[in-house]
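First comes one chain, alone, set out as structure tokens in the form predicted alone.
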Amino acid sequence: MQKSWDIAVVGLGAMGSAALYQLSRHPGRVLGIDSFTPPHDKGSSHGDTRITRQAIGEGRQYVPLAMRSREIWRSLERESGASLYIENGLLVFAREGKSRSDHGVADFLDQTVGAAVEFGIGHELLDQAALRRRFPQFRYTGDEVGYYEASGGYLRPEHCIAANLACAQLNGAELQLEQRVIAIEPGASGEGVILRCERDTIKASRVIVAAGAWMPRFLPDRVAGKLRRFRQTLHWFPLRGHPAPYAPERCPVFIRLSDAHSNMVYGFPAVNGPDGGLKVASEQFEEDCDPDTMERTVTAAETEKIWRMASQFLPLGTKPLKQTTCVYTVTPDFGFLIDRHPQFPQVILASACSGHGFKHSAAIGEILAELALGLTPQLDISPFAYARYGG
């Protein structure tokens, strides 16, 4: 049975679920679809928490978006009763001078200072005393700098889906759950869109993909096979000693840029209690995998690896309290995808997040909203553009 709707949503991850709670705040039929049910722990994103911070090091056509996204959660925070966005701080530091390329950006401690600079974001550099002295919860090596944002924290990232589902719904939009999407074709007389689904054929005037990592099975070929999906591993450490410099209160969120000696690390303070541990992380893009089939066990070198790092700075025990898995899908250049299919304008993409999406997918959900409701975006999306892949 064919049924019909004014706008779908295909997957309801950080941004489908976004797009979804902004449209269902206009007129007309609006339907969610995904292929698990969300909020779960099969694409990007779960796992606790996801770092929020208003001055991008990625580069600033992103500081809007996050400033934007900022203003939405406390809106949904207001309307749904969740906590969302904890303001604990945030702190990146650095071997001064030593440096490598994180998230495709040489100069991403630099970058950051000069987003906040020009966007009048609050900070504070810190040298490596002063780093001693108002984070001395971190081992440092002795020519460290630090760039500290107050207004910088963690979002939930499960409860965040969770609210945006929960308030589309009551204001009136439709979801299908564990219902899987096996093609995107436009309509026969090329107007609206079909859905080819496993229990249904669904038609719309309008489609939003987000599908994550499994974008690139509705893209052509030549620009899906320029995003790449990496597995990537998540730890919750014990912590040695007393736990209480590490409560939220107390400790931010951190990120450790790499060097010659070790990859970036990021992580969180102990946010679900002392006996929670803290979640420290790292990233690696050497490994593709498919999300359907990757391995969702982590294994002993993996965690060995990660401990070894993150112990260098931080007093963790060495047997983790849990682990999972996630997927980064990645651009060429650690970039967005937002914007109209260029075949079938009906339809509206929204990946990959390069491992820095979640902290802005309340603005790209408010974009997308907009760009299938046919309104021009308040912000700018140019440099998201579809046609830098050579599509």
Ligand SMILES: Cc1cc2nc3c(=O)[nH]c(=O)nc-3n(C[C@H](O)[C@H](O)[C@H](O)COP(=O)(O)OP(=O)(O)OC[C@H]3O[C@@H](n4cnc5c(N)ncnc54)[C@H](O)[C@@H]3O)c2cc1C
Given for the second form:
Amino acid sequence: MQKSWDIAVVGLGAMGSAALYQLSRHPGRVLGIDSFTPPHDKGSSHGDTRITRQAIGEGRQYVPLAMRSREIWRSLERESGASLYIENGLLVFAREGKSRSDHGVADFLDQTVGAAVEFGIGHELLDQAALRRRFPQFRYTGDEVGYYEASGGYLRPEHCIAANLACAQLNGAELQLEQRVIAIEPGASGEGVILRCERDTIKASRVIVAAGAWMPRFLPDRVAGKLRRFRQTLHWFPLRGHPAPYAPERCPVFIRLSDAHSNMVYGFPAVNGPDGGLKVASEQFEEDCDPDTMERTVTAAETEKIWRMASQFLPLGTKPLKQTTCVYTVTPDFGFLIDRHPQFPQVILASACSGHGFKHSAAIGEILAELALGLTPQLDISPFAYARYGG
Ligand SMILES: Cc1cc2nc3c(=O)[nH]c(=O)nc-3n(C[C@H](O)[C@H](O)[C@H](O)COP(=O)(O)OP(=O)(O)OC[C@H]3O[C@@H](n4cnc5c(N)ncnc54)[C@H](O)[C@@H]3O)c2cc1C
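To complete the pair, please output the form predicted together with this ligand; the form predicted alone was given just before.
Entire complex below, previous chain first.
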């Protein structure tokens, strides 16, 4: 049976659920479709927490997205009653004078400070003595400097997605879950869009595609081939010693930059109480994966590696309480892709948020909805144009 909608959203993770929520606030028949039942643990948006910060070291173009997202999360918290954005502060620290790259940016720390200054974002620069005084939870080698942003903190990704979907449904949006979209085609005479799905065929006037790590399937080959998917691992280790200094009220989220990018460690306070442990992780950009076939079990070697790096500055027990895998979808410039499809303007694409997209997803959802509704986005999306990948 063929059903017809004004706007359909394919993929209901971070970006798609935010877009559906925004669309549901406007008149029109809106449908959200997902292969699984979000929030789920197969894509890029699970694992309890995501770092959020306002001064974005990855580039000034992201700061308005982060600022607008913060406003939307706060309003979504009021609407849903859920706690989504915990502002317990963000600490970035690194050894003075050493290379401090992250997410394709040569000096992430300096870029972060530059963005804070340019946008008037409250922050403090901490020398070694100040770091030791303010954040004695971490062990230092002796020559670190730090950046602290009080408005940074963490988001609860599963709660954000659940809140987006619940509020969208209350506003009248419909969902089709456990429904995989197999192909997206323009309608007859180029009007509208046909979605060939596992269970049936769906027709919509416009479609937003936010398929995360599965996005390459919906992009022309030339651009799809430029997106790389990297398997990442997340680890929750028990705390050794007194847990109180690691409670969210006393411990910020942290990013410890290192000489070698692969030695960067980030982590969170004990957000699930002292028995939940500390979540820590690093990043790898060497081995590509396919989200349908990738190894989902964390190996002993991966556990050992992250424990070795994180226990240099944190008192962690060796046996993890919990571990999981997750996928980064990365563009050649570590940037985002938010644009209309080059051949079919009725199809809007959002993807490849390159390991730093969650904090921006509320604003990206709003932009996607604006594009689908034929409105001009309030924020500048030219830095995220499809054309820069040669498509
Ligand atoms: C380990 C890890 C740590 C991260 N840390 C941070 C952080 O601290 N801060 C930060 O800001 N960002 C972080 N990120 C990045 C951020 O989480 C991602 O950018 C964001 O979650 C991506 O959202 P998405 O909507 O693109 O993908 P997803 O949330 O994965 O959603 C894609 C959805 O599309 C669905 N789908 C796919 N194909 C189909 C199909 N054919 N038919 C129907 N549905 C389909 C999937 O089932 C899925 O639900 C991290 C990412 C990872 C993996």
